[in-house]
Each structure stands twice: as structure tokens, then as C-alpha cells.
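Here's a solo chain for you in C-alpha cells, the form predicted on its own.
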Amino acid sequence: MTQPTARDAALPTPVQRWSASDYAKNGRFVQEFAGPIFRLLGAKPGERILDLGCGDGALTAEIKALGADVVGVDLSDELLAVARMKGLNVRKVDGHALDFVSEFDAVFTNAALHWMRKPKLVIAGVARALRPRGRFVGEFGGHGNVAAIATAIRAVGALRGSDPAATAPWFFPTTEEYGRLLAEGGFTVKEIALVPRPTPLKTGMEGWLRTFGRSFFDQFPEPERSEVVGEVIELLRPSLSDTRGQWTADHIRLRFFAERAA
């Protein structure tokens, strides 16, 4: 098992805000595409699992609904209120800084992996928070992930003279990528794959701008901010709207299913 190096050892300050309405309202495809990811855990009566990346605690209500015994973590403490208000045991932990041990039959997380842009610390802990032979089951963006609207935010960002840092800030890993990471941390890999999912917008490409893109847009003033959205959407128009103006986005998911050495 390779351990992280000192260098990787820093926590990465977290470059984005979450808002639980626009997550809401923008976001619940999250939650309505996680039907094959939800099934590949597998979560079991008197299991304990932790939720990693848990948000608005929308999935970590089914994990329970199940007869687990769930755990959820995230950072954003508004998303952590609304899972609170839902009767679920949610804590505010950094996922690169989880600090369980050998407590977990499974870690779960959906949609999350790809804000945490230091993987070999998240996998360090999930594999001591994890049993041995437990299992690490999620999916987030992988290679190609919303590559049009990523090359969009760049290009309107060097026109106007943008952070660079708040630029696309994700990790989108190929397959082998995260399948060494994986292997290095000590798992097993049983699955791994890349899922090419078009994922239309019923809010729109605005919606998913400013809630997904929000790192990007919050360094505008307004109204210079609402010109910025717009300069964005003009330019994904002709590849991410149709005719009729329901727009995709170009999502693709990285989707495994690990296993911690004995």
C-alpha cells in the first residue's frame, strides 16, 4: 500500500460554495441517476456505511430507508442543515481528512470525488475508515466529464482576465488513472468503468451554471457576473441546446466498485 507523501499531505482549500436551494432545484438529477450506482452497493439490513460527499443527505435517506446504520460527511454546512432537518447523522468532516477507523462495512459517495482534487488522501481514509475486505462504491466525473462546458468556462475566463485557480477546479480521472490511485491505496478493484451519461437540464443551462460552476462565477460582481453566464451559455448553444432548447449536458461518470485488502 502506498502511502501519501508530504506533499500530498496539505489539504486543498475547498473552492466551492453550495447553495441547498439551487441544489434543489438545479441538482436533483444527482439523486435520479443514481439508480446503478445505489444498486452496485448493495447496502444491507444492519450494515454500516459511510456517505462520503453526502450533500443534502437526498441518498443517504435511501441508504438508511434500507435498514443501514449510515453515516454522512460533507463540508458544506447548509446542505449538512437540510440533511439534519431530514433526521439523518450527517457531520461536517473534509473528505481528504476522514478520521475513522475500521468502522465501515462500505463507503458510498455519488457526485462528490470530483471536488476532492487530492484522491490519495480521500482514499487513504476511506481505506482505514473501511474494514478489512469492505467495499468502496461510488461514481463522479470522470475523463471527458462536461469537457464542452469546461473548454466554455476557460475561454470566457481568459477574456476576462479570471482566476485560473476557480477555472474548472475538478478531477476528471481516466479509468487507469484511478485504478492504479486505487490499487496503490490498497484496494482490490472489481469494477471500474467510464459511463457516458447525457444528462438533460430541466432547469436549463443557467441553473446548472450557477449552482456547478459557482467557484467560476462568484468571482464576478454583478453585473458583470450575469454577462459572464451568458457569454458561456452563447457559446455551448450550438452543441448543448436543441432545436427546441432543452438542453444536455455532456456528463460522463467514472463508476467502481473497490475492495479493501484484508
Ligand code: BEZ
Given for the second form:
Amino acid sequence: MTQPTARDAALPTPVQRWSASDYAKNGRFVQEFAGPIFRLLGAKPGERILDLGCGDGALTAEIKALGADVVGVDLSDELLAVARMKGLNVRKVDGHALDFVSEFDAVFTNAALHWMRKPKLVIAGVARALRPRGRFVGEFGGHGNVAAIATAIRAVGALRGSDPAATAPWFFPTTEEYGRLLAEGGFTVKEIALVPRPTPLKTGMEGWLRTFGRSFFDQFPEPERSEVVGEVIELLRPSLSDTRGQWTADHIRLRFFAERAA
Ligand code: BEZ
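Compare with the form predicted on its own: the form predicted in complex with this ligand:
Below: every chain and molecule of the assembly, starting with the one above.
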């Protein structure tokens, strides 16, 4: 097993702020599309499971409903407050610095790892948190995910002299890259694939951008922010909106199932 080095920790991590109400309105697809990884996780009653990047706890609650003893971790105070109101056991912990030791049967993660740009630290913490032969199961943005959206943001950001560190700051690896990181971190990779998943956006592209693109858009004060959002939308319209005005996000998921060494 390869240990992370100081270089692995060096990359700055941009701060993404979340609004619980925006997330509930514009991000519900995150929960609606989780069926395949839920089945891959195969949670059983009595199992102890960590939900890494639990957000507002929508999926944490579903794992709990299966009879598992589930702990959620996230960095957003606002989303954690909503999860607590649902009666869930959640804690504020950075996914790069998980502090659990050999206590989980499985670590589950959905739509969170693309925010964690130091994957070796994350994988090392997951390996530490799992019991021998524990499962690490999840899905996040893979190589090519939101390529059109990220390109439009970069184009508008370059014209506006934006902060490059906050411009589309996501980790979208190939299966080869992430599979190698998992293997180096002490995991046997049982399944790993890129899954194209065009996602209809019920609240349009503006809802997506204002919810998931805040690390970029928040650097602009209003009314400039609304102009910048409008420019990104107009660049995207020919590719991601159909003739009836229905928007679809160009999501590509990296789905994986790995097992910690015995
Ligand atoms: C995604 O779910 O694919 C995603 C979310 C936030 C930023 C970028 C991508």
C-alpha cells in the first residue's frame, strides 16, 4: 500500500458554499439517480456504514431505513443541520482527514468525491476507516463529466479575469487513474466504469449553475453575477437545451466497487 506524501496534500481546495434550499430544489436528481449504487452497496441490517459526503442526508436516511447503523460526514454546516433535523447521526469531518479506525463494514459515497481534490488522502482515510475486507462503493463525476458546462465556465471566467483556482475546480478522473489510486491505497477493485448519464434538469441550467457552480459565481458581486450566469447559459444553450427549452446536464459518472485488503 502506498502512503500519501506532503505533495498529495498541497493542492488548494476551493471552498464550495451550499444553500440547503437551493440543493433541495435543484439537486434532487442526486438522490433520484442513486438506485444503481444503492444496489451495488447492498447494505444489510446491522452493518455499520459511513456515508462520505452525506450532504442533507437524503441517502443517509435511505441507508438507515435498510436497518444499517449509518454515520454521515460532510463539511457543510448548512446541509448537516438539515440531516440532523432528520434524526441522522452526522458529523462535520473533512473527507481528506477521516478520523475513523477500523470500524465500518462499508463506506458509501455519492456525488461527493469530485469535490475532494486530494484523492490519495481520501482513499487512505477510507482504508483506515474500514474493517478488513470492508467495501468502498460509490459514484462521482468521471472523466468528461460536465465537459460542456466546465468549458463554458472557463471561457466566461477567462474573459472576466476570474480566479483560476475557483474555475471548475473538480476532480473527474479516468477509470485507469482512479483504479490505480485505489490499488495503491490497498484496495482490490471489483468493478469500475464510466457511465454516461444525461440528466434532465427540472429547474433548468440556472438552477444547476447557482447550486453547483457557486465556488465560481460567488467571486462576482451582484449584479455582475447574474450577467456572468447569463453568459454561461447562452454559451450552453445550443448544446444542452432542446427546442422545447428542456435542459440536460452532461453528467458522466465514475462508478466503482472496491474491497479493502484482509
Ligand atoms: C456532478 O454531480 O456531476 C457535479 C456536481 C457539482 C459540480 C460538478 C459536477
